[in-house]
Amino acid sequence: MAQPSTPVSPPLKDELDIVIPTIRNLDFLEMWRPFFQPYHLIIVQDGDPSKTIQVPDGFDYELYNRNDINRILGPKASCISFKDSACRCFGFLVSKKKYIFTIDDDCFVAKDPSGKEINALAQHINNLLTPSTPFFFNTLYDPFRDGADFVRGYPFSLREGVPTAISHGLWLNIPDYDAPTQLVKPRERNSRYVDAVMTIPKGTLFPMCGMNLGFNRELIGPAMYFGLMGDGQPIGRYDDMWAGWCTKVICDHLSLGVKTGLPYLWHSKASNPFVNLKKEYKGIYWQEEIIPFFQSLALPKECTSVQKCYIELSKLVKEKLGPVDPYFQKLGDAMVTWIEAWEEHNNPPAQAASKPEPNDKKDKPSAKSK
């Protein structure tokens, strides 16, 4: 009888934390148990407090209530959103780990085109650990695969490349549309898997999308803050694309790397385009001020960390795009809060790879499972 093989522990089992935005049950957990059990869950609960989550057995999480952020972040709390999957961010507070992945509770396990099912966390991983090539485009895309390499006519003095910061899968079935294209396009449905993963080039924004999103949080995390949506603020599902375009100017400046493409998962549910419209409404009309704005933003050489360029960003939102609305006036004051719970919190320099740390005991959930 043959042996069985040696147990191979899951890659950054330990350096990993996952985090989910949620309002319902986590039933769809049961799909991701093969991929996800060896890791720790980072749930926040958005909406009722007194409405009990209930999450698979067999799952090591923390749960976070609004009554929970109230009570670890104080005054700061108000830069939390509510009512809105913006909420997520404060999992990426309270985490001490140095790679997060976020998902949706409407997403599933995809299947390539072999009918293999996709294990998106360990493709996340391996975009993580390996180096993006922001200043100059490889046509074979990602060098660093299997049975890729730089092509004939790339510098050598650039293939070395730049550590990775954030990785950014896609979706088949459902396509993250606006609320106008929903509406125009309402049977669409994403068949199309491209085997390709790529570095946004320097320079260049992206729409990012959160519900299928690895980070490193040591590289990055500061800045990945998912502003003031939902409840009580003029707009919302704005959240990621706010994230995405903070992110990118400073990975930019800081010579971090953006890598997008695999990995897909199933993305199950459609979201209503009348309510989605009223939520986005704003953020159309806002966007044509809000990309040039980014487009043209040149941050100082003084700006040597995240905190600083972070800081620096939203006093430019306040400056210049104030004028669009005051909500941006608001806006930069919660970037500033964040920031400053983020090191309330003793959270690893955003540059350093330090040892992550467990919890401190004020910062204890609600529930918790082993």
Contents of the next structure:
2 protein chains.
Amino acid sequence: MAQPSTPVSPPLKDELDIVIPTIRNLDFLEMWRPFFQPYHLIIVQDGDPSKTIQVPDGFDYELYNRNDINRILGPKASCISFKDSACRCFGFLVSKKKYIFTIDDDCFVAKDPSGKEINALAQHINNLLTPSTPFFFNTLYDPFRDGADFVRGYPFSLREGVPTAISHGLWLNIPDYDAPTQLVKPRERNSRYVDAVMTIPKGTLFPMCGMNLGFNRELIGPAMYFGLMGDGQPIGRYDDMWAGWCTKVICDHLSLGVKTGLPYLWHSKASNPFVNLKKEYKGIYWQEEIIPFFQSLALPKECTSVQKCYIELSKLVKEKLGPVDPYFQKLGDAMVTWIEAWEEHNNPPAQAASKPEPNDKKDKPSAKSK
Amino acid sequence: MAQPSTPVSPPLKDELDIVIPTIRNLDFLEMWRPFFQPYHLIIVQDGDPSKTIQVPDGFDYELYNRNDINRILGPKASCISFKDSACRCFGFLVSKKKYIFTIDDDCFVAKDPSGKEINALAQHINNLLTPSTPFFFNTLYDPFRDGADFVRGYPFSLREGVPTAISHGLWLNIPDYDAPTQLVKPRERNSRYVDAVMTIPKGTLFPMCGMNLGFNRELIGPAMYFGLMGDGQPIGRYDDMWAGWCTKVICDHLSLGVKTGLPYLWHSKASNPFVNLKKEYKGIYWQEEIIPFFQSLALPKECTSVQKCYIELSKLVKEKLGPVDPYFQKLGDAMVTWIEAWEEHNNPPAQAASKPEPNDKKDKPSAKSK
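Show the other one: the form predicted in complex with a further copy of the same chain, since we just had the form predicted on its own.
So here's everything in the complex, that chain up top.
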């Protein structure tokens, strides 16, 4: 692709971390090199911590395995899932940057209909740096894109928009289907490139997928908790959904925006639907109670910060979803533990008056780039 | 375009009317001939009734001018606007079909990115015949399109969807901007073809444009009233917006769906922004009060039909918007008159027990195709 002749610093280079949960060597980064190399990576190694994960040369990264998570969080490590991509939220917690982009390691660079490779990260940054419009629907989609605007009848008082907290990207090739749909439609591929970004309206929930996700950590980070999934837990594959429901109701409460649509990436392989069914089946029926819970939820106006909202939410989860299954009592407790860990690592009381240290010694990863 | 070798009856041929408000000869129909010719047209002639409107040969139509409207509705004709495209709703009232497609006479056939001419009517029919999903957002857009489905995390209990009442199509070339935006961006053209149809979520209002609109008359017809605009009224260009706000809150109340997105048509010419500003300026500030009114509106559960909802809405308009301007008292009265006229022509009491006549003698148009 053509590059400008004068070098331009990549946008938000020093303000964004790329978080990647993985159990394998990160060869997939080769394809992303032109887009990711200027940025810092936080790799969260899931599974066996004695295994060495190879990272291609030239990337600036830090890598945390389970031993690191246990050492850094101590007893609070219980809130970080094991053997599930939910572990990625540990990376959100130890990041000191304003923005996060997180991506799965089976996702590659997609092409737009003109054949041009899509810089997914740049599009997320663009989504995050332009306002959202959650209070009224704009029929020509994102009014802040080139060649678009608010249409006739859009109230002028709402055209300023609100800050964007989340940018949810999509997937070409393998769509993000649940196990039943995978089983019924094993050959379905997503080949429809929809050239749109839009704000998900206030009051509307959506299924947030963690495969291709950007967010403003300062605005919504403490709510971007991926729950208790995987090893020792009764469900999996609902980590991102959980984070999506929680963040959306908090964004709605705090007047923050959530966008979905572009950018696309290329999702290379479908996970095993039989394994997925085992992980999902409790979630599939629990969500029939969870979603009405989130849809009818009202946070009190005293909840003026994400942390306060999240603590309030943890209480409501225990009270209203606890009767569905004891799992939600545990999850409610883990939500509190997560906030405590977040506070400890992001607003340490002892350091509050002094210059904040970007990486406390105790927080050191077990591997990083030279 | 390739045609199937065995003749296939156009979808809904005998169940859909195309309603066109106009003040000029309908040469624009030539370009639509392959798509519209099988259908019946209802032409609502605005302005001077002594003028003769030419309709290209071969179309099956009936044409109503102002004299017809006055004769057919008698004193209730006061609810039908004059010198404003709002007069189109008269066509909705006299139609006896289940579905309506309405289009402006400056709109032509657009091409999709592959260069193929878009059959806008067929796409509207497809939108109307497949369910909507207003209770939860599907990130891959319309789950009922080929190659798409509900994504992981979409509650299974909501996948049946609800009946679709409205299909709102978009415009390539001249976007539907208000006068201030037209003035600020005189050269902006919409060239972005977004290959998506989506349901506008429950609880979210949108700016409904009447240029390219399909709806199920049986489900929502009585609420598709375009208000008092144009001649003798303090505003114009808010006719479709008014219908959009009213129909959306009623669809939400009755669990009916509203879709937007495809199909596109080619909007050929921008109207004069100075003239538009004069028509719009009261609407531009009134809408700042109208929209919160509609957003906070709750219809009582006793309102189980569109008619009941609309009568209730007329009362609320007078009560809550009356203080904004006396115009809303008049508008509230006109809403009631509209419903009375609708009932008279669609559920005539005398004929209730006998076979309904598709066109009462008194309802005859002043011109129709031979």
